[in-house]
Every structure is written in structure tokens, then in C-alpha cells.
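Shown next as C-alpha cells: one chain only, the form predicted alone.
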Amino acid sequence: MTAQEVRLCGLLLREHFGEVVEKVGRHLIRSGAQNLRTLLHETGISIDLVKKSLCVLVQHGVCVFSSGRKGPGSPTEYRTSCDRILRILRYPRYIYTAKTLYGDTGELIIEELLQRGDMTMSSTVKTVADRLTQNMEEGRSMDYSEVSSAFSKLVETHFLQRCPPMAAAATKNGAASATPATPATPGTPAAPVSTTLPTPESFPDCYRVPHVTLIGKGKRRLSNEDGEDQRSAKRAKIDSETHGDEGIYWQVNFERFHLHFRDQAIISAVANKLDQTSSEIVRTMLRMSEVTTSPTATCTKPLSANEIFRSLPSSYNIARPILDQYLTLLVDDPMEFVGKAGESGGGMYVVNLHRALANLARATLESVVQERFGSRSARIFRLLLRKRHLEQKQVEDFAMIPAKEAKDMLYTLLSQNLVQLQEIPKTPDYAPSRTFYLYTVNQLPTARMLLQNCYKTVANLIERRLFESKESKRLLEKSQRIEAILASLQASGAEPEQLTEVEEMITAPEKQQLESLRLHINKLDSAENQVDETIFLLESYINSTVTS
């Protein structure tokens, strides 16, 4: 955990949950596990606000709690980590992926669950069906069964999973806001002193969809002023209905999304390096290995050429001899995305997941050096990555760059910690005349340094976006009020003259300023998402290297 990670986590918590939750979250990040009494004393926030903040953090899976370290009966302790909070940065990507794979229905299901933290299947289906119906033309509505089907598909492919029983019970029974001495799971023996918490996969019913009795269609929101009162009056009746899934809460399986992002990055890299057919072969291999390969494995389970041939999409129409040629090409490629593990069954092949991530991270580092220091510095950087250790004279000769320029570039890269200098003395006195000075690149530490730079960049982008919005707060509020008035007039069937009169309440300079602001904010949002792709790639490479 570094200062840049803490800063970025604080900005994400403030933007999504407010300043009080940010203060509590930052304190937990810096201090580690804390009980309620210590949190109250050290943050100086009222007990009511601290309890509500902890409820919000627990609800969204950002904070976890367990029995105290002093044994059974000791105050419950709360802890959070930067990794959990940094997932918030990737929310748009999760939603977009769900939309790509499962359409608008899948998109709204994931969006609702990310927004609420966890929900029952029946309440999710109702909310999503109502939202889809609202956007349909008059007279049409979304059937609950269609949304339930999309929900079941997301569970089958493990993009959704049940919350662990302890977390679900705690979130709903208010254990997060209970007194410190309350056990984590009421009605069960106190857990032994341990920092390990149950994971969803440790329960047998993690991906079992309950039988939900939901019949009907989505309802439109009433546009008149009495609509909210009518809905409030009916809410107790609606909520009291039973659908067969009471107490079963669902959450987004972030790890499954991360595996999908990793596979897509590998497929895209193969397509760019070779061609579309090669990428389709690798996609087929990854799809076949999804169930059998551990998330932390360095490579997939071996697959025979016969199995790969049978599993290829029929639309590609690849003959068996052509497939063998493509597999040989992939194995011989220097990037080593695919490796050969044996000769049985026409040849056994694996996808080298760790090697692929290492090569993608390496390409990212080279790209950064080229963008910041130019193509000649990138040539030197690539040379050091390939040759490992070189003296200054060897760098000049191999890179074919004049001595003075090569020296300046090496010292610039050295000052930025992108290149390291290793001293190998011939004698114990370290005399400069009798010492070899070798330049080298250590990929893992360099990737870690670049990752911290990425965190800093995203934090700067968020701060800039918040500043831009704050500066134009009055204009944005005026624009929102006018949009609300227009929507109300359109719903009540107002005359075109009335609509035009309301629209003219925003002057031409204000419209121009709003357009400029929206353009800037869109650019900042887009930059955040692009930097997050680099962050994901570097994090995946670092985690893969550590576990392997």
C-alpha cells in the first residue's frame, strides 16, 4: 500500500459515497483492523455516522469484519484494503462487458448490483424490468421471465455469485452497525481467532439459482406528482410478497470479470501480432479451459489438437491440416502465447498465461518509454530487455546510436529508474578502472513503478474532473432544473411554444460553456478508462509473477 493508492482510494470513496465514508475508509486503510470504539476515538466522528459509514462499506464489499484478535467475545474488528476499493474504478468496464455479452438486460442487472452492493434475485428482476419498461414505447413492457433468464445466464457463467452466508446475514441483520461485542454471525458459535474470511466459492450453493415465483411484467413509473405517494403506500404490500428467494443475496463476481479481461487482452494481442484466425484458435482454447484451469495457474490444462478442432466455431471452416499449421505457427512465435506440452492426440497444446501477461506488460513498458523519451530511447530499452546486461560501449554499438546521444539517453532512463546500473568489480577495492558497469532492466520493479505512476495519473484525472464540475456547479444545476421542467412539460403534453420558451432560459454563451464542460469531462472519463486498462494489465502481470 503506497501513498498514491491511498490517495486514489480516498478520491473514489468521496466521489461515490461522500466525505464521511471517505474519512472512515481512509482511516481503515492506514490503520488496518480496527474495532468500533477505536474508530470513534481516532476519527472524531459521531457513533451514528461511523456505523452508517461501516454499513455502506460492508454493503458494497469494500469492508469486511471478523471476531477480534483477542479471541471469542472480543470486539468485532473491521478492515478494508486498497484492492477492494480500486475495483470501483473498473465499474464502467464491468457494465460495458455485461452489455456486450448479454445485451441491455445484462447491463442493467450488473449496474443495479454494483450500485446497491448486493440484492435478492427477485428485487433485481423487478427493478430491471421496471427500468426497461420505462424506456420502451407506450403499450409495451418487459416480462419478468426474460430478465430472470438473463440473470440465470450471468450466474451460470459465474459473473454473479451468492454472497457468503456470514456476509449476507451481517449486512441484512445490521451486524455492521451493532455494538462491538456482537458476534459476526448471530446464533452460531464464535469463530476462532483468524484473519481468513470465507469466500463465496467455499460454499456449495455459490452458483445455484433458487426457484423464484415471479409472474408479471415491468411497470412504468407514474409521471404525476401523486405517483411517488402511491408507490410509497404500496411499497409495504409489495415488499411483503414472498418469491422463494428471501435471504439469498447476490453480488458481482469481480474475479470472473478479471479473468474475462485477461483472456480478451491475450486474444487481442494474438490478433494484432498474427491474424484473426490465430486469435480465434486461442479464444477456443481459453474457452475450453475456463472450468479446468485455476485462476492463478501459469498455463491452461493441455488440450489435444483433435479437441481444439472439434470445438472450433463451424463458421470459420478451418481444415485440420490448416489448424496444425496455425498451431505450429503459434508455438514458434517469439511471444510464446501457445506452448506444446506433448505429442498425443495430434499434439497437446497449452496457453502460456503468465508468459502472455509478461509479454503484454513488456510491450506496455516499451510503449511508455517510446512515448516519453522517443524511439531511440525505446530502442535502447528493448535492447537491454533482450540482452539483459550490457556495457555502455556495447549499447552504443548494438543500438547504432552515436556515443554522446546514447550516453545522454542511458542517463535519462537511469534517472527515471527505468534502467538500473550494476557494478561488477574485478578487485575488492571497487576501483573504477577495474570495475564493469553494466546497464540492465528489471521488468518487475519497473512495472511496479509504472503502476504507481498510473495510480497517480488516475487520481489527478479525478481531481481535475471534480474541480471542473465544482467551477461550473451553478450552471450545471440550472441546466438540470431546465431539463426537469422540459421533461415535465413534455409528459403533460405542453405546446411547442412553451417548450421553446423554457429552452431559451439558457443563453447562447451558457450553452457554449456547457458544451465545452461536457467535452472536457468526457475526455477525462475516457482517459480514466484507458489508464485503468494499463493498470489492470500491470496488476495482472505482477500478481501472476508473485503467485508463480
Second form
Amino acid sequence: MTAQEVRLCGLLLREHFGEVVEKVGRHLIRSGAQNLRTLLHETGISIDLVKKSLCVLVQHGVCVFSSGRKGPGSPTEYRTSCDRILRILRYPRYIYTAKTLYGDTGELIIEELLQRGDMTMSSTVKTVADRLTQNMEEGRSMDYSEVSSAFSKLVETHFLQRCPPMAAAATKNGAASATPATPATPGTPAAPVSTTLPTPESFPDCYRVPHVTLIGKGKRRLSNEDGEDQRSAKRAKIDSETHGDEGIYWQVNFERFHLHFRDQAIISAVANKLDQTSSEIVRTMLRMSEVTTSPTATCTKPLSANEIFRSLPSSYNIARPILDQYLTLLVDDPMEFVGKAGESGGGMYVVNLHRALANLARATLESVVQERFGSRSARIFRLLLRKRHLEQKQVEDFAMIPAKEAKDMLYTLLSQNLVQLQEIPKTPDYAPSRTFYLYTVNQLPTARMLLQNCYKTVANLIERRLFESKESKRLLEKSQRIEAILASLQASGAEPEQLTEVEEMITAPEKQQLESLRLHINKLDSAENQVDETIFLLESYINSTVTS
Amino acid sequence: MADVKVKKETNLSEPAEVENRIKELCQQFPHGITDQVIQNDMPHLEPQQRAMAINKLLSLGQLDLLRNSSGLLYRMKDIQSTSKMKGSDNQEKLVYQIIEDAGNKGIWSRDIRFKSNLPLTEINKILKSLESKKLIKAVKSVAASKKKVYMLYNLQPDRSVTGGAWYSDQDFESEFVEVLNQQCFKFLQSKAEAARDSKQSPMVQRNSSFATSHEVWKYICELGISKVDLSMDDIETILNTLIYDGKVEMTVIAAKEGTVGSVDGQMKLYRGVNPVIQPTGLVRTPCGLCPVFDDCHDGGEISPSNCIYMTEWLDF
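The form predicted alone done, now the form predicted together with its partner chain:
Below: every chain and molecule of the assembly, starting with the one above.
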């Protein structure tokens, strides 16, 4: 929980849930596990608001509660972690991935689940069908079965998972202070005494689609129901029908999406470095090991060349010997994406996941140094990465850069902490004239430092975006009013002159300002997503080194 | 043995005779004679007379005084070198000797002072006169630009002093290095592209995109952009910088002894490569490149709300 992470989490919470939730969330991040009484006391917010914010946080899986440290009788404690909140930054990427894999239906399912935190299958299917019907032409509507099949597909490929089910009801009733109770609470975690919370995957039914009776079509919302619907959208829709899956709530499986992103990164790196066919081969290998490899594995399970040959997409009809050649080339490549694990079955090949991540992280570091300090500094940086420890003179000689400039660049990199100095004394007193000074680069600490910089950057971008919209608040309100007037005039069938009159209430420079504001905000948004890609690479690399 | 060996009685009191005798001895033993040898030869020579004779020969420059582990050695000097030193006095001869011993690495004036124990002003005077006689020359060292090393006039300075092919007149030729860098890269890149376009099987493609260091060396020599002769090692250092730029990768393969360009049974192959990732997301934002990144806080002098870099970037 570094300062930058806390700041970023605060901004994300504020944007998505509001200021009260932000305050509570921030407090929880900073102070670790706390019970309701302490929370009330330290944030100074009224108890209703605190309870409601905790509801919101728990609903989205951001906050988990467990019974207190002192044993079963003590008040429940709430705790939250930064990681979960930082995922919010990645929501657009998840939705986009679902869209590319499963079309609009998949996209809307994921979107609904991300917005609500968790929902039952039936309610998801209904809502998504309604939304899809809304966008279709008149007379057509979306069948529930289509949406259900998309949902099942998502579950089969593990993109969705069940929330951990409720444990003994005693835990819930035995809580001394008021446990937030809402109609859609996900299950409490398991046994009261355990301090670690079970992961959703430890339950055997995690990926089993329940038998749901869902027959019908999506309903199209008429325009005069808009106002009503918006008001009641916040309240859980009380459905009179039951569909046989009460109490089974589904959430988005972020880890699975992360594995998918990681695979994508490796495939595109192979495509850049080698060629399209090699990347297809690697894609096939990764697809085959999707469900057999654990998320923290160093490399995939060995696959024989025969299997790979059979599973290649039919559009790529390459001959068997050519495939062998490609595999050999992949193994020989210095980047070591693919390794050979044995000779049976025509050669057993694995994809080296951790090494690929390390190489990608290294390329990221190098590109940051290159863009920030120039290609000669990048040369020195890469040189130090390869040769580990070098003296000043050796750096100049290897990099073929004049002494003065090399010295300057090294000192700049040193001041930015991208390069470290190692002293090796010749004598017990560290006399400078009798000590070796070696320059070195440590990949892991540098990656962590850059990750913090990324967090700060995203926080800066969000702040700038909020600032820009605040500056033009008056203008935005005016344009919104005008749009509302226009819409109502159009609905009641006004004449074109009235419309143009209303439109002219916004002057041309104001229109331009609005336009530039829109461009700015789009740019800032897309920049956030781009920095998030870097964050993802660095985070995966750092996590892979922790577990190995 | 009845006959008594009749030795040519030399008049031992004549110093010239002594000197001649010593010279003959020296010629007999070209590696040098010790005091002991002279004494054995002329047993009735008094040490004082011997010393005088030896000093005379030394001052005439016909004898070299050397020291080895067992004592002093006297050696015949070349006629050639003696003529050179005519007209110089002892001190100059001493300094000259020291410089000669330094070979082609040269020697610094302070070191001359240490070895000869002469005061600095004397040394400078001597060095100037030797230079004017064109017996020695001063060469500026590339490691420390103010230092001057002295060496014999007709010697080539050693590589470590001048810096080799990359230095001309003590200046590192960065443009030259850059030009070579680019040329090598272009050569390797075009080779890789040609291999890719040939659409053969991938193994053949990859192998044909490799170039040995010998090929690159030949290409650069034929290009003729270098005034200085470059060796294969020089080209390899240039190729190494390309590796550190991330544009080229290298492998080593075993080669038969005797194939062109192989060194110790190995050959280095170089190949142009593409970068693995595009410039990463962080550097596409102004914050990734900002020089005052660490000073930026909300509500501070430099903050995201009033960042001028962001304003420029947004209006771009």
C-alpha cells in the first residue's frame, strides 16, 4: 500500500462510487482490518452512510469481512486490498476482450456483472436480453436462450465464476455489530476461526452452470418508461418469478482475464520478433494449455509436436517438417519463449511463461529509458543489463561513446535510480582512490519503481480529467440543458425553426470549446488505458518472481 | 710443461693498454664482463687503475654499464649508437637510455625524474635538447589528455596510448563510429529482408539472414568509408554496440579451422532483428517523460491540473 497506490485507489473509488465510499475505502486501505466501531470513530461519518458504503464495497468484492482477531465472539472485521480496487482501471479492457471473444452478448454480460459486482444468472440474462433488444430494430427481440448459451460459454472457459457460497448461518447471526445485510449479499467466507479466506476455486461447483428455466424474450423498453426505470434501477428488481438458481451468484474471474492478457502479450511479442506463423504456433500451444496450466506455473505442460500439428487451425496448412523447423527456430531464439522438454512424440515443447514475462518486462524498462533519455543512454542501459557489473572505463569502451558523454549519461541514470553503484574496496578503509566502483542494473527493483511511477501517472491523468471537466462545468451544464430541451421539443413534434433557434443558444466558440474538451477527455481516457497495459506487464512480472 | 708461457708483457701502467685489453675482453664476451673477469685476466692490475680505465671507456661512450644480480657488467656498445651520442653529455645519455628502455609505450617525465634522480629543470632542458636533435618525440596519451609520454623518434606509439582506430589525434571519433554503426546495421537489415522475401523454408530463411563478422568486415572495407584500416576485431566492437542497441543478435557456431574468418574454431554470426514490443504505454503520456515527475503533487507548484506539458500534449 504505497502512497501512490492509495491515492490512485481513492480516485478510482470516488469516480465509481462517490465520495463517501471513497473515504471509507481509503481508510480501510490505510489501516488494514478494522471493525465497524473503529471505522465509525475514525472517519466520523454517520453510521447509515458507513453501513451503506460497506455494502457497496462488499457487493463488489472489494471488501471482505471475517470475524475478529480475538475469536468467534468479537466483532467482524472488514478489510480491503489495493489490488482489487486497481482492477477497476482495467474494466474497459475486460469488456473489450469479452467483445472480441464472444460478441456483443458477451460484452454486455461482462459489463453488467462488472457494474453490479455479482448477480444471479437469471437476472443477468434478463437484463442483457432487454438491453440487446433495445438496440435491435423494431419487431425483433433477443431470445433468452441465446444469452444463456453465451453465459454458459463464458463459464466453461472460466471467465465467470461463482461467488464463494454462504457458510454456516451461525456466523452471520452471531456477528455482534450489525453486519450489513442486503438482498444480494454474496456468501460469507467459510469457518469462523480461519484467518485466510478460501478462494472461489476451492469450491467444487465453481464453474458449474445451474439448471435454470429461462424461457422468454427480451422486453423492449418504451421511451416513456425511461424516467421510471432510472429511478428503480438502483433498487434491486423484485421479480416474482423464480428460476431455480436462487442464491447462486456469479462474478467475473479476473485471474482468467489476466491469463488471457498475458497470453496475448506473449503472442504479439513472438509475432513482432519472428513472424506470423510462429505466433500462430505459440497461440495454438497456449490455447491447448489454457485449462491444464495453473496460473502461477513457470511454464506450460509439455506438448508433443504431434498434438500441436493436429491442433493447428486448418487455415494454416503447413507441412509437418516445416512445423518442426519453426519449433526448432522458436527454441533457438535468444528470447527463449519456447523450450524443448524432451524427445518423445516428435519433441515435447513448453512455453516458458515466466521467462517470457521477464523478457517483456525488460523490454518495457529499456523502452522507458530509451524514450526518456535517448538511444545512447538506452545503449548503456542494455549494456549494463547484459554484462551485469561494469566499471566506468569499460562502459565507455563497450558502448563506444566518448568518455565525457558516457559519464554524463551514467550520472543522469544514476540520479534517476535506474542504475546502481556497487563499491568493492581494495582496502578495509573505503578510500575512494583504492575502491572499484561498478555500475549495475537490477531488473526487479527497477520494475517495482517503474510500477509506482505508472500508478502516479494514472492518478495524474485522472486528476487532470476531473480538473478539465470541473473547469468547463458551467459549459457542460448549459449544453446538457440545451440537449434536454431539444429532445423534449423533438418528442413533442416541434418545427425546424424552433429547433434551430434552440441550437443557436450555444455560440460557435462555445461549441469549439466543448469539442476540444471532448477530445481532451478522450485522450486522457485512452492514455489511462495505455498506461494500464504497462501496469499489467510489470505487475505480472513482479508477481511471477514472487511465487517462483 | 717446461716452457713458461711467454705472455706478451703489456706495460700495465699504460692506461691505454688497459683500456684496449678491456675492450678486447668485451668483444670476447659479447654478453658483458664482470669485474671478476677483468681481474682474472690482468691479475696484477690495481683496482684503482682498473676503475680509471673503465670510467674512461664509459665516458668515451664505448662501454655500457649494466647491473645484474651478481654485480656490475660491462658491455661493448654499438658503434652506431655511440656516434649518435657524440656531443651529448652524460645526463642526456642517461635520459635517452631511460626513454629507450620504455619501448613503444613511452615514459612520462615524472617517471624519468624518478629513474634518473635528476632535478626537474635539468630534465626539461635535456628533453628539449633531445627533441631538437630529433632523437625522441612526445606523444599525447589518450587516457589523460594533459599527459605527454616520450619515446624514441622512430617508434610507433602503442595502441593503448593512441587509442587505436577510433581515435585520431586524441579525439574520439564519434561520427565515424556512428557512420560505421549505421552502415553495418543497414547491411544486416537488408540481408535479413532479402532472406525473408525469399519465402523459403524457415530454417533456410533464418540461416541466410545471418552474416559472419568476416563478411561484414569485407563489406565495410569495400565501402571504403574508413581512412584507417580496420581489423576484424574493430568491426566486432562495432557489431557489439549494435547488439547493445537491441537491433542485432549474435550467435556463435563451431567452424572448421581454416575457413575464412574463423577464430579458434568458432565463428560469430550476426543478424538484424525487430524489437520485441512497441514503445510501452507509459511513455506515450507526458508523465512518462516528464523531467519534474518527482516534484509533481496535487495542489503544489507543479501539479497535474496546471501541468504545461499536459496542456501542450492535449492540444497536439
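Quantities reported herein were computed from a predicted structural model and do not represent experimental measurements. Residue numbers count along the first chain shown, from 1.
Superimposing on the larger rigid part's C-alpha atoms between these two forms leaves the smaller part rotated by 10 degrees.
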